[in-house]
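Consider the single chain below, provided in structure tokens and representing the form predicted alone.
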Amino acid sequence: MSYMLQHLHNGWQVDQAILSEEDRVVIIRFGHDWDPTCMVMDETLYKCAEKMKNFAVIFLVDISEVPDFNKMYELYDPCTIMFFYRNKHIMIDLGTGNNNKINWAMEDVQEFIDIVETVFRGARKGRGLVISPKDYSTKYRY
């Protein structure tokens, strides 16, 4: 589902979906179209993408295409979701050690829109850091 989502092709474009965005959150899928976890994550934004147009925007960004961020945000994982809110990069604690970003693909609709109202509320009230709604400490069984 990818291809119904809009790509960024080069580090401006990023930069601008970034910087434009006034009030909503801008959500950014970094990863790779053909990546299996990006599958699953990209089937999962489209689902809610209409639900959350109000307060969120969608981008997917290709880490081979445009790799100016791989560095700078640490951009290791097959897929990574990352939140940024009036030029501002919102991290959120979800109790796995990184605040960073999501880096792992969630097939749950209604919980991904929960961590994004989150963001978005916590964003709209300053906050650079908010935490997450669920739990993720214990998302492996070991």
Second form
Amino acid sequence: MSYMLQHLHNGWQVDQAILSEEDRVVIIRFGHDWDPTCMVMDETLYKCAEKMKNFAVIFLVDISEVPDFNKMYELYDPCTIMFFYRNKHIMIDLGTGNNNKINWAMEDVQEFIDIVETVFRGARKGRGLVISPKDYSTKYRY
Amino acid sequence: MSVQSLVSRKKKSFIGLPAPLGYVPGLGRGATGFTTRSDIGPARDADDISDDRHGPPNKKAKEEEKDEEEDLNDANYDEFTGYGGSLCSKDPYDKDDEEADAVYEALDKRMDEKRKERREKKLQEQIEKYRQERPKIQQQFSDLKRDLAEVSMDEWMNIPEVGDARNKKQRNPRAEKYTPVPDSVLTRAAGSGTSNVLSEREQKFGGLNTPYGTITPGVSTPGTGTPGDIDMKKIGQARNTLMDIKLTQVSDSVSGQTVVDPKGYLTDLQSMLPSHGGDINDVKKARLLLKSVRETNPKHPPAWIASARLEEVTGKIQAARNLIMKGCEECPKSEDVWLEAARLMPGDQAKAVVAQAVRQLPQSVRIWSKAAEIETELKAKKRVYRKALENIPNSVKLWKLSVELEDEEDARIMLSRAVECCPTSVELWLALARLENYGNARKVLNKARENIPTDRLIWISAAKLEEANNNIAMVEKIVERALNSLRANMVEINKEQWLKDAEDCEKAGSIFTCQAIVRSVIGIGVEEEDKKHTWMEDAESCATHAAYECARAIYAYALSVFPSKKSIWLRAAYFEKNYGSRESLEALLQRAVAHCPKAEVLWLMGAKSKWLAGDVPAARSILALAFQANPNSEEIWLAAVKLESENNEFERARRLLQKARASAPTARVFMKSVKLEWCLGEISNAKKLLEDATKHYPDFAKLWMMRGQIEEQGGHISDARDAYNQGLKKCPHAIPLWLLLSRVEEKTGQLIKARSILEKARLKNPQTALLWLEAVRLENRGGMRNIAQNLMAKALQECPSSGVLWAEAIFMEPRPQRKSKSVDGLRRCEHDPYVLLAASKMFWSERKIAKAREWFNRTVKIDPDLGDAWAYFYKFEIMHGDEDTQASVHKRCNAAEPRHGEQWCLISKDITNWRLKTEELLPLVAESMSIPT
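Next up, the form predicted together with its partner chain, please; the one we just looked at was the form predicted alone.
After this comes the whole thing, all chains and molecules, with the earlier chain placed first.
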């Protein structure tokens, strides 16, 4: 479903995308369109894009095409979701230990929407770190 | 699909554009990265991101699609072997590899199976041992947990909260601090233009010239230096000087002299004095300031008083007393301080204070009177006054106060002493004279005159004294002498003052003195041509002050000066009619007609007064005299006729009228004769007379009307019509004639004819509200509401300020619109009684009783001559008021004697009611009124 979502093709565009959004959360998926994890994630993203259009906007970035942020944001996972609000990286406590991003593919649309909404509400209040409504620590995953 | 459309619709400007040359991503927006996994994160280069695990899918072997995903999580890391997974995964996976893997797997399996039992047993043992050494926390507390069962619900709910263990500073985070903007910033902002204030340095060295010698070259000169630097210094200095000024204001200067203006300071403080229960800070501030005033200037009495009052207001009575006593010590010569002290002290202490005060200030009247006031017993008071008078024998106030306490006999003695001590006090003299008997009083007054030759009150009281002792002759003389001696003593005679005194005399019952004063004073200071005018004004003002004797005296004097002025006689007569008795009026009128025999009104007034008193022969004789004086006067003829007819002497009336017709054949005389005949039922006589009259006076509309009405009464409609038509030919502008004609037609059922008559009337008499009104009513009676509405609109256009029309219009509206219509009407003719009456009727119909009553009152006030208003009012009160209000309306109506109003005239002009008075008419008319709906 990646072809349905907006891609960004260079670092400048990524920066502009993050900067240009005044009152919506900018969700950026770093990864590869051909990556199976990303495919799962993109499916979810596509499904919820329309529902979240009032408070979030989604961009896809190919980390091979745009390697500029790999080091900065430690983009070593096949699929990484990051949230920005008014040029501020919004961290989210998912219970995984890494608060910076979601580095797995989420399959549940509603779950993802809940996370984004939490991010949006927190960011609006000026929070830099929000707590995910669901704990994604390993004990629940396995 | 919708997302795509969304994307395209809100396409961002940057989409699809290349990055600017040399752009460093992330830096442009100031992004910062993070390091969570330093082991792999930044250690790796950005370029080798595309390693095996993210290889393109076509390269990937099918077999390792799932399980060969390299996992770089911590869980996958081993110290010895590194990350799990194959090292050789980069190489192509061939058959050998497959075989080797199978062999290894088989080997592993076998090894696993070989020791499986033992290993598992061992593991179990190890775990158990471990558990024994380190039991789970859950187990450790299991005994305590068991005890929890015994905890009751109550105990559970009351487990105390854990307190906040942080210290106070941490617990209460400090509020955000705001530092004021430094002055330098402000001045820089202000001085960004050209600064036209010279700094001190500039002033010192003369303007903007650079002080050459003082500045080393290279350093910016003060004139051109940054404004911020200079201004900082200046501001500092200004602040210092301001502080200085303030300090010197409050504190004493070195020389010991105060620089504070105590008066100004105190008025400031006075305004600062807080009301009871005011701000505590204000009190403190005031106290501090007052203290500084007291200390800088301890000899200033108001400071002490103000301080004491402040304490009193704040409730510290004792402090106030202490302060004021200290004040007394500091300023022993100040009356005010002593009085304040006496006020603040309780009972006996106050006496002591006053005693001290008296010792300090034996000449102070106020302190003495205060001392007497404090004493409760009459005897003690008297004693105090005596003592006071020993010290200050010439104080009028003290004398008066002490005399007030004495009984009559002692007072007389005291006063005789008092006038010796204070010979210039008129009041004391007069008081003494009042207390003495006649002989002595005269003496006293004479003495007083000698002492005070310039006071008129002594003279006037002397005159009063004489009058009281029946020496009327003396009164006149005394007043004359008073004027002469006062003039001789260069006292200006003020007419207003004297008249005022005369009024006072009248109120005190000294009528003769009053008259004497008026007689001698009234002519003073009045120009010859103004005399009549001024006197009339004086008389009227006296009458309004209820000083009737004065007014009478003025009129009498005026009449003695101008005996032949009819207007003065008239005024005097009206005055007597309003305020005087019948006798005085008649006496006056007799004199009046003697002087002005040509004034018919005076004769008639005299006759009427006699007649009202029931003295008909006297009235007759007066009228006879009037005939002699004014032969052929229509008024007098008619008055005589009225007198006779009212007294049922119809024959005499008839004869009189006959005589009148012979000697003064006017239209009115004819009309009256016809009316008399008509009223007496002598229709044939009346007709005969009318024939005669209309021949003589064909353009007197009323005659025609009577003729028509008489015919109508007899049922001769066509004759009546003829009479009206003839009349209209002669006098086409007689509105009532037109109305009568139209009604006759209407009565015979010829609506169309009536309509055309009214139309003709309107043509001949444009802008006549009554004709329009009749037309509208005609339509209404005929049931043509639409035509009536149309006509009303036209009528209001033609006569927009006619109250009658508006009143009708208001009641033609349906009920909800009436109010707005009445507002319109009231705006157009604000003071029209008809509109007001309509409004009151409207309120009546809405059952707003109080409002209706108010409006009725307004109506009858604005036009008391409107009988309809009275009748409606009376009916209203009969229905909604009590007996009192009914009686009051009846009484007021009688006083007003209304003559107009449609319904009123209908009843009052009815021949059958020809001799009814207002009081009988009112209920009749009210009866005929319909209740407004």
